[in-house]
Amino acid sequence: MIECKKLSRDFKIYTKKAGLAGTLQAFFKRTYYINQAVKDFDLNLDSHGLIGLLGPNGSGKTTLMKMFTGIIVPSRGTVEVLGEVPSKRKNSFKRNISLVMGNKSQVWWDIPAMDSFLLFQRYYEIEEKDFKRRVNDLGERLNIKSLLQVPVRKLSLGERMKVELMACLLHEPKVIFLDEPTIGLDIASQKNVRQFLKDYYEEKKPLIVLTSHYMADVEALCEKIILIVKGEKRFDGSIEGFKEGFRKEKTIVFNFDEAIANFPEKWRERFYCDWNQDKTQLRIRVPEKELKSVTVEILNQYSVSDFHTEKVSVEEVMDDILSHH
């Protein structure tokens, strides 16, 4: 479904000092620098499944994704969809594969959604009945047939994500690129798409590659996560193996049968403390090889009601990712 050997993108970024003086300078010689967004990134996708494309911002999640699509062609390496080469964008290509990005639309703001689905019905040359059954079932499940005669500039954030997802599926694609597909939506509307995408997947199969810095989508969604930090591969692999090959810590959660009002400096230091607003529940995150001695010496020292351990969150890891780059 997706090979690329290598794979690499160099940017180069231009400097100005600012004010007339740097604009002069800059305007008889221009200074650059470049910079590596994506760098020999090698992966290997033979089947469909609903993968999870994580990093921090600036690491090259976006530039992946636009080479996968054939938007951006690559400095070196190599890279195939479907057994095509995306940046030839041949009409068998583009047929096969969708790409929807959150803080971008691919359907005219002016003009119903209808307006727009018509003219991709002619591009991706849909049968007439084929397009009136997908219209009518997309809409359905996404709860915005009504709003189909509506101009898109009127339509709610949410309602505007919906009909892109919409825009994306009407060819029935076998590869689909999600870049932020939930930025900016409610919390009601995130879990709406999560729920139609997870659905979706379960009926057609397609290859769904998804990027979002809301590790919900990622926990709800993905059953492979594939983690690029400064452009290079970090991760490869289950939701589970992510989680137990970047954080060596386990969190326990105490309920005490009174307010602690003095818990030792110590372990504040040591490890994260996270209290409730009274003060009698405790969240604490120790490394593995310390959870038990932690545990009998907080049990031994206070009243506790009950206690249990947490499985770590795939947001909890990104966390500690994003702390140290």
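Residue numbers count along the first chain shown, from 1. Computed from a predicted model, the values in this text were never measured in an experiment. Here the rigid core means the biggest group of C-alpha atoms that line up within 1.5 Å when the two forms are laid on top of each other. What changes on going to the form predicted in complex with its partner chain:
- T23 shows a C-alpha shift of 2 Å or greater between the two forms [criterion: core-superposed Cα displacement of 2 Å].
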Given for the second form:
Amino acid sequence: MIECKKLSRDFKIYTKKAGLAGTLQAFFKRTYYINQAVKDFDLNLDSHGLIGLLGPNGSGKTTLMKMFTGIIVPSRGTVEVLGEVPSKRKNSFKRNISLVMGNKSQVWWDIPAMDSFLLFQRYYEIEEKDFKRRVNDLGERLNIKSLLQVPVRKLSLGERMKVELMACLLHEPKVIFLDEPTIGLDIASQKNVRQFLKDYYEEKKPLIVLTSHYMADVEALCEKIILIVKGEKRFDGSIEGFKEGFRKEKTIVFNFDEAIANFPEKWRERFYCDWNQDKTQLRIRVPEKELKSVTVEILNQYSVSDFHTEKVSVEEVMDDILSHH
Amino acid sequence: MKRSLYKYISLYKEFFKTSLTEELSFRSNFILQSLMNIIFIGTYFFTSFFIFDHIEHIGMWNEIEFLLFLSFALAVDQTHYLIFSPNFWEFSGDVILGTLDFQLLKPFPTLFTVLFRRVAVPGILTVLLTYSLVIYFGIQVELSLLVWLSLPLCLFLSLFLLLGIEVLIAMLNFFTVEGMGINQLRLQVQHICRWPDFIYKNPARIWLFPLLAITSIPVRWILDMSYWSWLVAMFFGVLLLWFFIILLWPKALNFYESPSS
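Having seen the form predicted on its own, can you show the form predicted in complex with its partner chain?
First the chain shown before, then all remaining chains and molecules of the complex.
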């Protein structure tokens, strides 16, 4: 469904020194550098699945999505989506894909969303009865039916994102690209969008490729993760494999009967320790092979009321990766 | 073919309805724009009346012939304003902000959606006004039946020559990024083509000929049928121009870098 080999994209970036002298100098003589946004990226994805595309800011996630949708043309390498070369921009291809960008809107700003949807109905030649059914169904699921008659600029950020999702799903695409669909949303709206995407995927089984800065999105939704750092693929596999591959560590949470004033320096130096404010709870990350010895030692030295281990979250793994780049 | 044409017409109908919905959401703006367009037309005519209070002819044309030229030039201009003008402005913004992405994703040729997606609805009044003026001055100069029948073709040729030149200029947006200079250039093109070719002397006349031809060639034919060969040449010129545009447009699109907003 998506296959790319040695896919690369370069951007020529213009730089200038600050200040008037720099401005005048740059007017007559420009200096550029080549930014390799995506480098030799190989990928093979099936016809359905919920895939998380992860990476820090500027790692090339959005560039990759833009190449998959045909918005920009690769500098090198090949890519095929649904058996077509996206950059040829064939209408038959465009009819089967969709892209939502958290920071850009495709619905008209000053008019109600329903008017934009009517336009999309014409773009995608959706039969009247199918259109009505889909608007009704998606409107109900996203709980925005009553807002479809309100000008988009009057909607909240969360409501606007739901409208964007609706707009991208009206033609029932086979491949859906979601670039930061929950950016800027509050916790409740994020949960709503997540749940909606989960239900939609269960019912229609499309291929959904999702980028997000919120690891909760990825953990809640994705079956598979692709990690991209500085334009290069660093991981391609399951969430569990992702966590395992990057850290053989576990978090142990201890609750103490009383506040701990003096915790041994040797542990603070070796392990990541996170105390609560009144020093009665400790979260300590230790390598799996030391799990037993550290637990025994703490249990022997302090009065512990309760303890348990936690799985390392994707967020913690990402924190680690980002701190090393 | 029939189905394909129906697709385009029904999408354009929806573009029109959506633009109308948007324009009518802001009543004062709608009224103000309509009024400004009428004043714009008025200034051209009042300037001409003033000039003809002092002289008999401009070049080879008397007052009525010149007013027919002016009406035709403004009919082209206002039709362009109604159908295309807002799209050029929006296109520049799209290239800078990266919102052209969504046009590239729609299952229609991008050139079509870029050029036709917005309609400047307040222009309807002035389009009707300028068409009425063409008919009025056409009756005054007693046009022949053949010329009356050729008027839609003349309008079409002028419009698509102007549009083609503007599309070529607008493609520079992919390279310059900032679109203000390009839009200023387009406005100057529109300005130049509103005057008869003979008011410019060589070498400006030769260099500006493609722009001067936009209105001057059809009006020369309208007023003097011996210019038929000029009109035929213009027809083939427009065909050739659009052939190149259709070839160049996809290549220019490949330079689009889609900035992330």
